[in-house]
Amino acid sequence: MPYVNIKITKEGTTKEQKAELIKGVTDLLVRVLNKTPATTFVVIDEVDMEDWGVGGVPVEAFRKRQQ
């Protein structure tokens, strides 16, 4: 019974983008690992942009140093 957690940060992601990476990760694990869609779970959660950091630094920081 597989369960995958997808953390992304809140940024009006849709319903649809969420359906589309729900079946994706659904798909992935039949194909590969032969697992039943029935039992297999994938949970989606938003994380405010403040309380995601990378590189040491909140993730609007982070991105206005990539550009």
Given for the second form:
Protein chains: 6
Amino acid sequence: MPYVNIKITKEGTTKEQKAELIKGVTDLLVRVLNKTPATTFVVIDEVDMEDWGVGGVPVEAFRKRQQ
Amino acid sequence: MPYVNIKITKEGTTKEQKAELIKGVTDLLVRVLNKTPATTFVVIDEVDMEDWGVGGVPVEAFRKRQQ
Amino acid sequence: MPYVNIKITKEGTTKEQKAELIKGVTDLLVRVLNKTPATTFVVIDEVDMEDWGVGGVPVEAFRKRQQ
Amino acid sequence: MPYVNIKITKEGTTKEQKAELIKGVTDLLVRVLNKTPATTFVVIDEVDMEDWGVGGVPVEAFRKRQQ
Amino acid sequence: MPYVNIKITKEGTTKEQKAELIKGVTDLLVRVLNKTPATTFVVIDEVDMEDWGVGGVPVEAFRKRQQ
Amino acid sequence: MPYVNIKITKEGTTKEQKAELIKGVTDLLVRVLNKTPATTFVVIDEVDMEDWGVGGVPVEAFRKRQQ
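I've shown you the form predicted alone. Could you give me the structure of the form predicted in complex with a further copy of the same chain?
Now the complete complex, all chains and molecules, led by this one.
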């Protein structure tokens, strides 16, 4: 009975993409660990860009710096 | 000093129901483990239906399938 | 389909007490929000005393200070 | 820059299976959302059977009941 | 490659304050544990007042009681 | 009343370093957001190397690749 939490930055992920993530993660757990889909939870959190930091700065500043 | 995180799907939970959850969980930790309420945190997350998956599909599709 | 995570300091909680927490939280979600037990997950984390801080110090130092 | 947390019950998952989960989830995020692997974290938590509850009881009791 | 999650009550934290938290936590991990900023994630969650409980009641009621 | 969770790979972090992290994060929240130390929790999780993935592989493989 796995529980999976996926955190991504909020930048327009669609319902369809979320459904693909849910299906993909569940299939992976079935394939690798033989888990039961009916007791596999997947929770997606979309995090505002200003709330996600990497490299000591908010993600937008980090991406600019990478370019 | 417990920390409890409750994740539920977002479907109209009221302030009063949330207060009941906070009280109920805190009372439980006092009763079973003799914890101190003043250092017991309860954080409730309401998760959009499209962000919660079970059985390999978003929760709404899962519920329809169950019927 | 709620997911509840309970974090407590590791200080000898028994299997029976954990089972009581699991039952108590599940009953609460059934009573307050009419949730289905079969899709209610409860995960308990026991955290080493040196890994939990409050008041700016590890929990043991905090408790001594409280006395 | 996604962060994924996978919680599973502790029942002998091997290093190789964990590596498969890490690879599978990362590939999924690349395929569906075009994420960068180098900033994709996957953290696996193995949870003791007595610390995981479902249906109001610890997972072992739940499984027996299912049979 | 640390991952840090900061949960605070939602009460008007500014972008600048969030950037300070991200910088401060990252600097701390570099100083104490010699971690690499580029693989240090900080995720901030702002939690609605009604969703945070302490002392068995929502945080606003708790604060009034403290006065 | 903030709650901070710090996840790091398990590689010999000492009690003293953990106490420094706890103090540093709490001081930061006091300085930036004027939070109360007595209701600021910090929980540190040390994660086994085989349970942390980045770049699609476990962290040890990732580090070798970086060299």
